[in-house]
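Here we start with a single chain on its own, the form predicted on its own, put down as structure tokens.
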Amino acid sequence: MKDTIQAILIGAGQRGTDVYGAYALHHPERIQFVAVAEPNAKRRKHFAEEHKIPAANQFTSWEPLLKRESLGQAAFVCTQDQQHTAPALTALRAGYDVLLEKPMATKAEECRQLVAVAEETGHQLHISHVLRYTKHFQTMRDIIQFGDLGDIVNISHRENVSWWHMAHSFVRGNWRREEESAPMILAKCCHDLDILVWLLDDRCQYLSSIGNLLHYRPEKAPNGAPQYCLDGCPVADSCPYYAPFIYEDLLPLWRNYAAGAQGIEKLLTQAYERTPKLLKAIGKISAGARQISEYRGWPISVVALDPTPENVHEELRKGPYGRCVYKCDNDVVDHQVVAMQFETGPSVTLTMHGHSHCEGRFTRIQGTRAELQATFGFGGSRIEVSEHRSGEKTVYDTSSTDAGHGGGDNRFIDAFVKSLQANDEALALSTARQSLESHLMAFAAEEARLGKKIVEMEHFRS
């Protein structure tokens, strides 16, 4: 095996800094970032300081970085969705193996081009389909592939985006407008479509889709609501989308976490809602309490680079995350359903929506021998299998102590690093060509939704 992987980062946003950058800081023997390209001066400086990157290897854009002689083996492309294709293609042609954030691109032809160039150059291209790497979905796949459920007849899978996450990412945030990011079914659910293909080890034959933007619209705004929540909103005490309630109180986040947590973690998150001052006092002697009372992670790490209470409050005054959700420029759907027929016969539905009380993915699978019900949530995950003949139930605790998509983030990076060290793409759970399938399904679903029709998947593969 090769030594420590030397890597460059293109895009030092939340994923680039808080996921991939954090992994490198915790595992410097596996991977080290030696250069960064980021247009935001504060984020660029912050990342460079954390990783001790010299000024000569700090760039405001990716073009001059990739014109340089190769600085390492790996390129992490973590720009905004619409900016993925050009730097990823250039990096592949410059000799880098590439880790590319999902979605791989926002146009079907660009997705195909990325796969083609990776195969032509012989360099690895890994798309961050991190759910494949979770204990939860790996257990579910084993149950299906081992035949415990018999033949699969139907799958109902739900991507329940919580109301506050929807407001954060798809109304106020970077994924609110299709022309600036991607259709929500692609941006959010290329994960889910990939998982469905992987679980069944099958391909979709044809699909249809319905959905629209129902709630986050100007005509839904309360009377007298200002452009920004802190400009004197008349319903500040009752509106669930009131920005300080979401980003300063953080109650929606911890309620969501408590819904699936167990043991002491559940008690601590519940205590935060009842007596936040007491929990902060306990935090002086309890690391668990301190992680909650002094929390600085997502989503507030997106609102402010240094998310102190003072900085977050200041950003909410006139920043994008302080806007009234009914007075943003969003246009992506807030609910969508995709109905699919797979080649070996199962019927599958995917429901995505942004109005769930608790964040999580719910899966229900009907087989000829047993039924599976599963929950993949913030605070914990589980799978329950009910056998038809005996009536026996088997419960699998698939929770993970690792943060980041149920532990999938770190395991994905582990696999990426190992595949580069061994020069063996088979050490990863997915190739770029396999990742392409879920993206084409998302594009087909959007065409079906807009055209009110059934789409044959072969049309998108050819």
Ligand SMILES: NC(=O)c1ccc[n+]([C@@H]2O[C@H](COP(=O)([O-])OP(=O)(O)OC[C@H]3O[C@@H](n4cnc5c(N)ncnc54)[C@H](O)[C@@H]3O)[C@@H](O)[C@H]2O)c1
Given for the second form:
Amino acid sequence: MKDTIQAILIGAGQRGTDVYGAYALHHPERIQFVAVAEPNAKRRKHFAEEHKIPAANQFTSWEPLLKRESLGQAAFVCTQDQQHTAPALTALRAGYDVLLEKPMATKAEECRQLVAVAEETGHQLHISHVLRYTKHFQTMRDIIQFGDLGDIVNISHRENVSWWHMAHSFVRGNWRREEESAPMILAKCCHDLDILVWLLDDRCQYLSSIGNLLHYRPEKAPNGAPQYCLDGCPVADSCPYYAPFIYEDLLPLWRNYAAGAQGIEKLLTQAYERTPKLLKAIGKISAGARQISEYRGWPISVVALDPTPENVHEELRKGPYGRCVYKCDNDVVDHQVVAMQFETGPSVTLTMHGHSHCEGRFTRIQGTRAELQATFGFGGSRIEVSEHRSGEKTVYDTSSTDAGHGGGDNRFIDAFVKSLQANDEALALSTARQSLESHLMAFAAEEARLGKKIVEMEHFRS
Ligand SMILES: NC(=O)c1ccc[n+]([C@@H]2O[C@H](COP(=O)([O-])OP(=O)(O)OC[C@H]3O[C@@H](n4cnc5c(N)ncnc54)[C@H](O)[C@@H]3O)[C@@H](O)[C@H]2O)c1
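I have the form predicted on its own already, so could you send the form predicted in complex with the named molecule?
What follows is the whole complex; the chain from before opens it.
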């Protein structure tokens, strides 16, 4: 068994730094980053300083890094969606085991190629389908697989993206344009399609899909709205998307958090909404209050590298996150439904939309012996099973105290480390081969939506 995994990071952005970098800093005995490739000088320097990476191992792009002799066992590929395939293939061929962000690639052919090269080279390739690693979805899978629900007849699964997360990532942010990133059903819902396949241990036979971009369009802009919210917007006091309300007041984030939080955290987040100034004052003596009043995490860590109030305000003046949501160059859908027939018989629907008051996934499963209803949210998660004959209800608290996709982020990295230490890919739940099916389903759904047709999955698999 090998001990600490020596790793290289490709892409020191939000995921690379805040998720994988943070994990390594918390668990230096498990992962040590020894090199970084990142074109943005500030991000590269920040990551290199945090991980004490010498100048010789800092690169402005992944190509020169991967031309060097191998610097460790693992490569973390955390670049944007369309920049996954080339560095991941090169890293596998250079001898690294690879952790690759989802979506594995934005074209079906590239996804297949990634699986083939991982199998050819014999190196591990894990895709960050973090939901498989959560207590919530693992409990749900056990309930189904143990037969508690009887035979599964129908699943209705909803990915409720909150209105402000939609505005942040898919209207103003990195995933707003299909040609620069991916269709939303791939970018946001490859997780959900993956979970459905995994829960049922089954494959989709054929599917269809509908959806469009309904709201975030120029013709919906309020009269007189300027290009940037801070340029004197006439509806600054009433528009939910007013950028300072989302990023400076941060009220949507804390409301969302309070909806699922418990105990002192719930009280503090509610208190912040009522009297932010008072909570800031309490923050001088209370670490709990400071976590809220001096919050520096997502989404403001995306708006500014060092998200102090001054830096965030400056970014909102002319940066992408300060734009009026009706005047961006976005084109991805804000709602989409996929209807699927699975091979063993169940019908399944996935509804994704970007207008939820609070962020969260809902799942309702109809079985021949019982029904399951589940919510997977920001601050808490639960599953309730109601048995048809006895009328008994069983409730499972599937909340996690770990942040990051209900604890899935950290458990995914744990599994990656363990698989590498034991040189046994079978310890992982989301290898490239396991992740391929959901990606193919997303491509099929997009073809069905655009072509207004039913698509046979066999066509995509061959
Ligand atoms: N697993 C999940 O649930 C989850 C959640 C969010 C994002 N993601 C995925 O993670 C990936 C990264 O997202 P992010 O939010 O961190 O993006 P980001 O834009 O913050 O980070 C990407 C980084 O890659 C860098 N980069 C660009 N070209 C490069 C090159 N040639 N060599 C090295 N680095 C280069 C960029 O400068 C940037 O810093 C995306 O594919 C995204 O879809 C996954």
